Structures are given as C-alpha cells and as structure tokens.
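Here we start with a single chain on its own, the form predicted on its own, put down as structure tokens.
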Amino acid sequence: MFKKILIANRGEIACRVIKTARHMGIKTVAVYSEADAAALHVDMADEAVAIGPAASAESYLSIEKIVDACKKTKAEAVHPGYGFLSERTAFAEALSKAKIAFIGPNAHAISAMGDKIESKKLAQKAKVNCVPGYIGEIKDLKEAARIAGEIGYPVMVKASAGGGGKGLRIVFKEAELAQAIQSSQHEAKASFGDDRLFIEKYITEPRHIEIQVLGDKHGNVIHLGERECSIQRRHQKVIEEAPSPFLDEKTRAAMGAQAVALAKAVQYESAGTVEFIVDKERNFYFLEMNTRLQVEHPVTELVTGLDLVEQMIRVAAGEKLSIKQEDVKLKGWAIESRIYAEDPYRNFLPSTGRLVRYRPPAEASVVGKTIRNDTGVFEGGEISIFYDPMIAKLCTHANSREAAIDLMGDALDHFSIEGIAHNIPFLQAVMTHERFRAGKLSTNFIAEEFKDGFHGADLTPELKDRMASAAVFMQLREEERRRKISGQVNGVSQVPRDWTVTVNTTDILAVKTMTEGRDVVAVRLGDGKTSRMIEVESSWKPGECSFSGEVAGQAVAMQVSRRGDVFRLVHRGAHASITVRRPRVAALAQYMLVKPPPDTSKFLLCPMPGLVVSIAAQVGQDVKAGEPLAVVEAMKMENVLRAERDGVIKRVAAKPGDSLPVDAVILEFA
C-alpha cells in the first residue's frame, strides 16, 4: 500500500480524498494555486505545494507542475479527483513515465472512453445502445449545419473532451448553431484544453441515469447499481439519488450488464461511470463514460456501504476487488443536493465573495438515517471567480425515498450561509415539490416547473402562520433581553402581549401572546372567528442564525437574518420578511415613504462578477430583442447576455478582458 499520495485537485473533492487517505493511514500532499493559498484542502493535507497562478491552465491543468510536486514530496501515487486532469491521457502517461502510480484507470481506457467521439465508436462495437448522431469531429459551421439538418433539430453540440455540462449546448434551430458552437469551443478549451466538438440527437423527455462500475487490474469488473441525475440546470447536475425511482429490475440488470461489457472492452480498472439517457418507455442509450470518480459518488457509497475512494486506492496499489457482483446489495435510499454559490432569484447567476457565515447541519449517522456533508470551504473563506461554484454536497440516507427526501428538507432548513448568494432555498423548494416527490423526473424538470425562474416556494397559509409565530417568539425573546438591561425605569420590565405582525409588507395579523414559559409561547393569530392558537417551543436566543424548535407540535427549522426591525426567514424554500411591532408603531409605519428603485432599463448590466469575453455591439448600432450583446465568463461558464428589447446603442462601457463586478454597466441604450 502507498505511504504518501498527492491529490491533483482542489475544493471538496480534495478534502474528500484526504479523509479516506487518513483513515487508511496514508499521508497526503495538496497542491494549490495562488487563489487557493488559504483553502481548506491545503490546511487538511500533511504537506502542500504551490503550483502557480489562479488560472487553471497555469496551475491545476499543468501536468509538468503536478509531476514536479510529486517528485519534490516523494509522493508514490496521484488521485486526480474529477475535472482538471482527471481524464487526460497525457497526465496518466506522464505519471507512468515518472514511475508514479495513477489512482484511476489505465491510459488506454482514458483515451478510449475520455474522448466522447471514440467512446461512442467503441460502444457500438461492444453492442451498447447509442444515441443517434454523427460519430465524428465537426470541422466547421457549414459541416455542423449539414449534420444537424440530417439528424434533425433539436440537437446537442458537445465537447469531445467535455464533462460537467462544460462545452455542451442544446440547439433548437439553425439560427442558434453558430453561437452554440462558439461558446462550446471556448468553454471546452478553457476547461479541458481541447475544443473538438461533435453533434448528436437531443432526446426529448429524457432521464439521466448512470451506472457506477468498479474494476481491478486482474480483469474483474462489477457494477454498483445506478444513480438518477435528472434534476439538472444548464446540463449541470443539481440533485442526484440512488437508486432511481424509475428503473425496474429488468432495465437495471440490462443497463448494468451493458456498462460492465463496455468497461471490460477497454480493460477498465478503478471506479468509473457509464452514463445513459433513458426515455419515457425505459429505452436507454449510451451517453458517455466518465473515467474518474463522479461528483455524486456519495449516494452510491451510502446505499452500498462501500468507500469508492478507498477502492480506487486499493486497485491502484494492485489489490483485487474484495467483492463480487452477487455481494452488491443496495440498502435504503440516498439523496444528494449540490450547494452552489449562485443566486436562484437572479436566474442562478454565479455569486462570489466571502462566506461571512457557513454553518452546515451536523453530520450524523443513527439507525435508519444519515446526514453527510462533503465540502471544501469554511466560514470566513472566499468563493473565487476562477473555479467551479460548488460549496458543498449535502447527502442524506434513509430506509425509503420519502424518508430520505424529508431528511434532506430538514437538513437544508438547518444549513446557514451568509455573505454570498446560494441555491439552498431552491433545493428546499424541490424537496417539497409534488412532482419531485412522486419521482416523475426528466432533465427538463427545472425548465418545466420553474418556467419564469425561481421566486421562492409558495408561502401557503400554513407556512405563513408557522413563520409568523416563530417571528413573534423571537421578538419576545429580544424584548426580554432588552428589559434585563440595568437602569430601566420602574414599570417597563413587563413584555407587552399585544403585537401586530406584517408578512412581506401586505399581510397584517393581530397577535396576542397568551401564555409564556422559559422556552414556550402560546400565540393567538388573528381576531374573532378566524383566530388560531399556535404554541411555539424553542431554545432560540437573540443573534442565532437559525431557529429550531416546535411550532404547533411540529418540528421545524428555518434560517434567520435580521435587517433593522425585519426578520428575514427562509423555511422549506419559502421566504418571508416579517416585522413584529406594537400596534401603534405598526399603524404609523404604514405612512412611511418607500424609496423607488433606480431606473436601469437603459443599461445592460453585468449580472454577476465575471470576465468580459466579447462585445457584439457598437455605438450607433440598431439591435433587436434577443440578439446577443456580450458574453461574460464566470466560474468556467460562458453566459450570453441578450437584448431584452429593440434599441440603439448609445455607449459601450466595457471591453473584452475587463473584469467586472455585479451590476457594472456594459452597454447603454439611447
């Protein structure tokens, strides 16, 4: 067994590998760019080596620097994680030449399966079902248009060396093809150093279901069941689960057999994933094979009880697999939610900055229930524009799918992040969504269920009462604290019982607190026949960022922030701004003037911190609604900014290469 390994990656996956290495008694070496000097994986590792500037091409994608770091630290093996160099044949070959073990498949398998074009040719030879398309590299726009026309729109333009949604675009008509090719090539070049593209048919109402395979150097290959990864946004997975709620035993066995056959065809060793597109009739088609550890591997670990990173290390050290196919038993259900630094209320645009608060739910494993959080950040750390926006992977495991979803909802309610925008409210909303809970999924789920974007889950009457009652409880606790300050005038120490609650500036409720104990408050909401009594029990104290307790006999948790006299609460994806005032103060507050927001309709503003890739307009140009005006890159993804209306360009305020903050002016209309 190895005594020391180097992790050629960053963030949560580097931290994840370090945890298993520690458990196995193996020392670890971290590598880091200038932007990651204070990163968590650097602190966790036994040793750390600086490898260059923030740009991936000059640090994490530099084979020479990684190999040199191995030699300096005498690391015997390298775990590549996912992304970066994990599927680069040249990297595996360079390590082999330097007599350093690669904790992954052999170079032949990486070359054969890592190239999406070649992998489809090999899959066809291995009699694996394939998606209709053009199996070959497209040379130019003219050829792409011809191929797409022959296949029939919609089509997918995909990077041959792609993965993680990078370099992938769905094209519904020929007019969109040129921009799709350009953006796919730019993303692929930046992420993988390879801008080759191919085209295949886009299957409507698809599910994304993948099979986890595991092989050793002795010809043994098994599969560990499937993962459902259909909840995606911009072709990037958001929520994954194992097993799939859609597959029956017959389809599962057939997909597993084809995945194993393909892996054996390339003498696959280590952990890998064979991805399939599955239509509504359970017909499945080979999509690609990822010759690395997947982001969503924890859900497979939770239902099988296996540590995939440990298996990879043991295989790389020459050990035989300790389990056979008949030993693989799937137990219970696991869900993974990817916590991203992005603003769901602004079309999921990336968010960067400092994590002023980062308080994940406590990890725990009790009978029938597990909460696991894989992360690479810490409170006070910074989310950079240079890398992937993922903050953490929150996972739950329970005896049934419904129980795992409910446990995830509770865990998300306890997850507190401040300082940057994040997608936790969106994830909470999905967990309560009727269609998701019913398992009626497709890769179009988010586009279909949130057509007009995400504006928060519906604030139902039940949720409104629950959140209003919690706000009253917290207001009373703050009032109690104020009255304990020394020097109070006699007679003002009693906390008032009559209050008025305003929810999101419109709903005004009369409130009377009936009985109080140290941790219990009985609240009567409303007047007359519509009034209802709600008991709140909690140990919440002023200043805490989450409320946890019982409301009307039901265990609840919600995120709490305070701005002036307003409680901002988030619970199950619904958000509410709540004020709790004395009736006279509430009556006077209705006369306060509200400052209108500035008119920005004549400006194209940068929607996120990012780098300007190109400007497609100039002063005096007439533009039509829908035309591309600029391309801004953030966190390795290109975002095309389009005109929202017809107009004439009055001023161009930015140029390619500019690094802009959020809401910076790019163009001004006349």
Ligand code: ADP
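Small disclaimer: the values here were computed from a predicted structure and weren't measured. Positions refer to the first chain, counted from 1. Between two forms, the rigid core is the largest collection of C-alphas that superpose within 1.5 Å. First, how it differs from the form predicted together with this ligand.
Comparing the forms between these two forms on their rigid core, the Cα displacement of Ala653 reaches 2 Å or more. Core-superposed comparison between these two forms: CA of Glu627 displaced by 2 Å or more. Fitting the two forms on the rigid core leaves the C-alpha of Gly152 displaced by at least 2 angstroms between these two forms.
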Second form
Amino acid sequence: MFKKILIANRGEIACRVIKTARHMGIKTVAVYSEADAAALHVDMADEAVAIGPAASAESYLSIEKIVDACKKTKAEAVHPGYGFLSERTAFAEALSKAKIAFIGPNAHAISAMGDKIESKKLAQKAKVNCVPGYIGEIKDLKEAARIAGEIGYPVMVKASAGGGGKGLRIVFKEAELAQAIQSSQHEAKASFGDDRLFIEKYITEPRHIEIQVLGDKHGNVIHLGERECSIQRRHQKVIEEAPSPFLDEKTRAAMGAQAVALAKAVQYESAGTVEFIVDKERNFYFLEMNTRLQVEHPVTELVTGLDLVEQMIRVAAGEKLSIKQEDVKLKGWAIESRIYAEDPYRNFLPSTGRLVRYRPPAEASVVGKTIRNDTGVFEGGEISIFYDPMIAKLCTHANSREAAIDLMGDALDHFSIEGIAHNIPFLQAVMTHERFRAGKLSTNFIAEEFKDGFHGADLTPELKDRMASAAVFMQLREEERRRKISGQVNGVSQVPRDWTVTVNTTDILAVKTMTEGRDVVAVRLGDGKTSRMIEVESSWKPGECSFSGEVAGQAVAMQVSRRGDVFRLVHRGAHASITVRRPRVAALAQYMLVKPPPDTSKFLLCPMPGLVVSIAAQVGQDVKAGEPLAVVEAMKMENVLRAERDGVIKRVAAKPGDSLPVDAVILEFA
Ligand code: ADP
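Can you give me the structure for the form predicted together with this ligand, which would complement the form predicted on its own we have just seen?
Below is the entire complex, every chain and molecule, led by the chain shown above.
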C-alpha cells in the first residue's frame, strides 16, 4: 500500500479523498493555488505545496507543477478527483513516466472514452445499446441535414469532445439545424479546441441513469448499481439519487451487464461511470463513460456501504477487488443535493463572496437514517470567482425514498448560509414538489416545473401557521429577555397575551398566548370558528439563526433573520416576513414612514462580481425587452444580461475587460 499520496484537486473532493486516505493510514499532500492558500483541503492535508496563481490553467491544470510537487514530497500516487486533470490522458502518461501511480484508469481507457464518437464506436463493438444516430463526424450542413432526416427529428447535435453540457443543441426541425451546428461548433471550439460534431436521436422525456463500475488490474469488473441524475438545469446535474425510482431488477441487471462489458472492453481498472439515457419504455442508450470519480458518488456509497475512494486506492496499488458482483446489495435510498453559490431568485446567477455564516446540519447516523455533508468550505472562508460554485453536497440515506426525501427536507431546513446567495430554497422546493415525490422524473423536470424561474416555494396555509406560531414563540423569548434588563426607567410592563401577527405585510392574524412554560408555548391563531391551537416547543434563544423544535407535534426547523421588528423566516423553501406586535402597536404601524428602496430600474447593474466580456448596446440605442445587453463572466460561466423592458440607452458605464463588483452600473437608460 502507498505511504503517501498527492491530491491534484481542491474543494470538497480534495477533502473527501484526504478523509479516506487518513482512515487508511496514508499520508496526504495537498496542492493549492494562490487563491486557496487558506482553503480547507490545505488545512486537512499532512503537507501542502503551492502550485501557482489562481487561474486553473496555471495551477490545478499544470501537469508539470503537479508532477514536480509529487517529486518534491515523494508522493507515490496521485488522486485526481474530478474535473481539472482527472480525464487527461497526458496527465496519466506524465505520471507513469515519472513512476508515480495514477489513482484512476489506464491512459488508454481515458483516451478511448474521452471522445464521444470514439467511445460510441467502442460501445457498439461491445454490444452496448447506443442512441440511434450517426456514429461519425459530420462534415457539412448538407450531410448533417441528410443524417438528421434519416434519424428523424428531434435530433441532438453534440460535440465529440464535449463535457459539462457544452456544445449540446436540440434541433426540432431542419430550419433550426444550421444555427444549432454553428453555435455548437463555436462553443466546442472555444471550450475544447476541437469542433468535431455528431448527431444522434433526441430521446424525448428522457431520464439520465448511470451505472457505477469498479475494476481492478486483474481483469475483474463489477457494477455497483445505478444513480438517477434526471434533475438537471441546463444539462447539469442538481439532485441525484440511488437507486432510481424507475428501474426494475431486469433493466438494472441489463444496464449493469452492458456497463461491465464496456468497461472490460477498455481494461478498465478503477472506479468509473457509464451514463445512459432512458426513455419512457425503459429502453436505455449509452451516452458516454466518465473515467473518474463522479461528483455524485456518495449516493452509491450510502446504498452499497462501500468507500469508492478506498476501492480506487486499493486497485491502484494492485490489490484484487475483494467484492464480487453477488456481494453487492443495494440497501435503502440515498439522495444528494448540490448546494451551489447561486441566486435561484435571479435566474441562478452565480454568487461570490465571504461565507459570513456557514452552519451545515450535523452529520449523523442513527438507525436507518444518515446525513452526510461533503464540503470544502468553512465559516469565514470565501467563495471566489475562479472555481466551481459548489459549496457542499448534502446527502441523506434512509430506508425508503420517501424517508430519504423527508430527511433531506429536514437537513436543508437546518442548513444556515449567509453572506452569499445559495440554492437551498430551490432544492427545498424540489423536495416538496408532488411530481418529484412521485418519482415522475425527466431531465426536463426543472424546465417544465419552474417555467418562469423560481420565486420561492408556495407558502401553504400549513407552512404559514407553522411559521407564524414559531415567530410568536421567538417574540415571547425576546420579550422575556428584554424584561430581564436591569435599570430600566419604568420597568417593562407585563408581556401581553394578545398579539397581532402580520405575514408578508398583508396577512393579518390575531393571536393569543394561551399557556407558556419554559420551552413550551401554546398559542391560538385566528378567531372564531377557524381558530386553531398550536403548541410550540423549542430551546431557541434570541440571536440564534436557526429555529428548531416541535410545532403542532411535528419536528421542524427554519432559518431566522431579524431586521428591525420583522422576522424573516425560510422553511421548506418558502419565505415569510412576519411581525408579532401588540395590537395597539400594530394599529399604529401603518402611520410609520417607510423608506422607499432606491430606484434602480433605470440601470443595468452587474449581478455578481465578474469580468465584462462584451457590451452589445450603444448610447442612443433603442433596446427591446429580452435583448442581450452585456456578457459578464464569473466562475467560468458567461452570463448574458438582458434588457428587462424596452428603453433607450443613455450611458455606457463599463467596457470589455473591466472587473466589476456586484451592483456596479453597466448601462443607464434614459
Ligand atoms: P456532457 O458530456 O456535456 O455532460 P452528455 O452526453 O453526458 O454531455 O449529456 C448531458 C445531458 O444532456 C444528459 O444528461 C441528458 O440530460 C441530455 N442528453 C444528452 N444526449 C441526449 C439525447 N440523445 N436525448 C436526450 N437528452 C440527451
């Protein structure tokens, strides 16, 4: 076994690999860029080597610097994580030349599977079902039109070198083909320096289901069941689960057998993933093979009880697989939510900055229930513009799908993040969504169910009652604390029993405190026939940012922030601004002056810190709503900023190349 390994990655995956290595008694070496000098993975590793500037191309993607770091620290092997150099043939080769083991497959398997056209050819030979289409490079539009006509629309245009959803275009009719080919080619050239395209059938209402495979250097390959990754936004995974609610034993076994056959065809000797697209009739078709550890591997670990990183390290060291196919048993259900630094209310624009608060739910494993949080950040740390915007991967495991979803809902409610925007309310909205709960998934789920974007989950009457009564509970705790302050002029009068509660300013509710104990308060919400008694039990104290306890006999948690006398609560993805006032105060509140927010409608503001790539508007230009005005790059993504309404440009305040902070003015309208 290796004595020391180097992890050629950063963030959560570097931390995750270090944890397993430590369990195995292996010393670890981290590498870091200038932007990551204070990162968690650097702190966790036994040693750390600086490898250059923040830009990945000059640090995490530099084969030379990483090989040097291995030599300097005498690391015997390298785990590449995912992304960066994990699927670069040249990296595996450079390591092999330097006599350093690569904790991953052989270079041949990486290169064979790295190209979509080549891998489809190989898959076909190994008798794996491929998506109907033409397996080869398309030369010109005429040929493309002929092929697409033969396959039958809709078709998908894909980049052979593609990855990360780049270069993919769906084409519904011939008239759209030329445009799709042009933009796909452009994107492929810019992202991969390789603009070869191919065409395949677009599978309608598809599900993305992938098989985890594991091989060793002795010719053994097994599969560890599937993961369903159909919840995607723009072809990028957001929520994954294992097993899939769609597969039956027969399909699972057939997919597993094909995945193993393909892995064997390239002498696969590590952990890898064979991705399939599955149609409504459970026909499955090979998409591509990822020759690395996947982001979503924890759900497989939770249902199989195996540590995939440990398996990868063992097979890289030459050990035989200690498990056989018949030993693999899938137990319970696991779900993963990817927590991203992005603003779901502003079309998922990336968000960067300081993590003023970062309090994940406690990782725990009690009988039948596990919460696991893989992360590379800490409170006070920073989410920078240079890398992936993922903050954490929150996973839950329970006996059934429903229980795993409920546990995820609970865990998300306990997750406090402040300082940057995050997608937790959106993830919560998916967890409570009827269609998701029913397992009726497709890769179009988000596009179909959140057609006009995300505006917060519905504040149902049940949620509203829960949040209102929790707010009354918290108000009482604050009143109680206020009474204890000594030396007050007239003392503070008794805490009243009657309250006027407003929810989101318009909803007014009379509330009466009925009984009050140390940690328990019973309140009556509303009056007359519809009034209801609710008991709240909690140990919440003023100032705490997360409320947890029991409301009407149900264990609940919610996020709390206080502005003036307003409680802002987030629970199950729904927001509520709640005030709890004495009736007299509430009656007079309408006479209070409210400071109007500044009018920013005349400006195009930079929605996140980023680099201006281009500006498409000029002074005096008449623009229409929806027209692109500027492109800003942040976190490796180009974001097109569009006009929200019709108008005339009065001033252009930024130029390409400018590095702007959030809310900086880019354009002003007349
Ligand atoms: P990438 O390597 O860029 O991630 P993939 O080939 O893995 O590209 O496809 C990404 C996603 O695009 C899939 O998960 C699926 O949602 C969708 N997709 C790809 N090919 C097809 C197809 N033929 N029909 C329908 N959807 C597809």
